[in-house]
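The data below hold one chain only, encoded as C-alpha cells and taken in the form predicted alone.
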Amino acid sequence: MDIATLSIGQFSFVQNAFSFGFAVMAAATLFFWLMKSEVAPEYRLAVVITGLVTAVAGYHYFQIMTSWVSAADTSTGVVVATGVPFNQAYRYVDWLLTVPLLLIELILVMRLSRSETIKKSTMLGGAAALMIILGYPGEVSQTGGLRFVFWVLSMIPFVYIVYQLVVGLKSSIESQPESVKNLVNIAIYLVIGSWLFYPIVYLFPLVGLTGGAAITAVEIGYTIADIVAKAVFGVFIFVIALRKSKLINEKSETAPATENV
C-alpha cells in the first residue's frame, strides 16, 4: 500500500471512518454489555459474546486508526509517507477473533440442543477461522495474481458457511417461535450480505481502481461491512433474546419452556 497516493481528502475521509468504526464498536459493546441483564440467564451468554465481538473490533479499530495516523505526515496538506507501514494486519487479527464468535452468538441465542450447538459452533467457526486465514497472504500481497488466488481458496469456506447458514440450519429455524423466527432469518441474511461485502471490496484493485482511490474504497468498504456484521447483527442478537426471554417469562407460571424457546 502506496498511502502517497491519497489525496489530503482521502486520507481524512478513511480516518474518520476508522473513528467513526471505534465510535460505535464501543458504543456498542457498553450497550450489550449493560443490557445482559435484561434478557433471561440462558441467553446472557449470547449477549456477553455479542458484546465481546464489538470490544475486540473497538480496539482493533482503534489500533488501525493509530496505525493510520502514523503512516503519513498530512502538516504540509499533502499526504507524505512517514516510512511506518500501515499495518493491515490488525484488521485479520480482528475478525480471526470476530467472526467465528460471530457465527457462535448467533448459534447460542438459538438455543439448540447441546450436541448440536457445539457441533454447529465447532464447524462454522473453524471454517470462519480458514476463511480469514486463507485471505490475509492475498491482502498483503503487491501481485494481482496471487491476491486472485488466495480470493478464491478463502471463498470456498465462505461458500460453505453460507450453505450451512441458510440450508443447514434450515429445521433449526423452523422449530424456532413464531416471534423470533423471522428475526432469526433476516439476522442470518443480514451476516451473509455483510460478508458479501468482504469478497467484493478485496477484489477492489483488481478491477481498475488504482492508487488512492483503490485504498480508499478498500479500506472503507471493510469499515461499513464491519460495522454492519458485528454491531447492527449484535442488535439483532439482543433483540432476539429479549424476546424469547420474554417467552419464558410468559409460560415459567404454567409450562416448563420448550427446548428452543
Second form
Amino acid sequence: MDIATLSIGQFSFVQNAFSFGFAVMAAATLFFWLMKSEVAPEYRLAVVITGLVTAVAGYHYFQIMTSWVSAADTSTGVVVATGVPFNQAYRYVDWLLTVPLLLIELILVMRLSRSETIKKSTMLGGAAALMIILGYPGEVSQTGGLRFVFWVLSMIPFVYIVYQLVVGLKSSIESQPESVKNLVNIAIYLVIGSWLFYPIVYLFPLVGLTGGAAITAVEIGYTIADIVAKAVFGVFIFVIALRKSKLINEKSETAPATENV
Ligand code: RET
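Could you switch over to the form predicted together with ligand RET, since the one displayed so far is the form predicted alone?
Below, the chain from earlier opens the complete complex, with every other chain and molecule after it.
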C-alpha cells in the first residue's frame, strides 16, 4: 500500500477515525467493567469478556493510529511517505484475539450446557482464528489475484460460522426465556450483519477503487465494522445479561430457576 496516494483530507479522515475508534473502545471497556456487578454472578464472565474484547481493540487502535501517523509526513501540506510502513498486522492480531472471544461471549450469555458451551466455543473459535489467518496474506499482498485467492479461502470458515450461528444455535434460541429471545436474535443478526461488512470491505480494492480512495474506504470500513461488532454488540450482550439476571431474581422469589436462565 502506497500511503502517498492519499490526499491530505483522506489521510486526516482515516487518522480521526482511528482516534474515534480508540475513544469508543476505551470508553466501552470502562463501561462494561464498571457495570459488571449489575448482572447476576452467572453472567459476569460474559460481561468481563465483552470488556476484554474492547480493551484489546482499544490497545490496537492506539497502535494502529500511531503507526498511521509515523508512516507519513504531512508538514508540507501533502502526504509524503516517511518510509516507515503502516503496520496492518495490528488489525489482524486484534481480530485473531477478539473474534474468537466475541463468539465465546455470545455462547456464554446463552448459558448452554457445559459440554455444549465447550464444544461450540472450540469449533466456532477455531474457525474464526482460521478465517483471520487466511485473510492476512491477501490483505498485505500487492496483487489483486492473491487478494482474491485468500478472500475465497477465508470465506470457507466464514460461511461455516454464519451457518452455525443461524442453524446450529436455532434450538438454543428456542430455549431462551421469552423476554430475551428477541434480543438474542437481534444479537445474532448484528454479528452476521457486521461481520458481512469485513469481506465486502476487503474486496473494495478489487472492484474499481484505487490508490488513496481504496485505502481510505478499507480503513474507514473496518473501523465502522469494528465499532459495531465490538462495542455495539457488547451493549446487546450486556442488556441480555441484565434482563436474564432480573429473571433469576424474580424466579428465586417464586420457583427454582430454569436451565437457560
Ligand atoms: C477477512 C478476509 C477476507 C474474507 C473474510 C474476512 C473476514 C473477517 C471478519 C472479521 C471480523 C472481525 C471482527 C472484529 C471485531 O471484533 C479476514 C477480512 C471473510 C469476519 C468481528
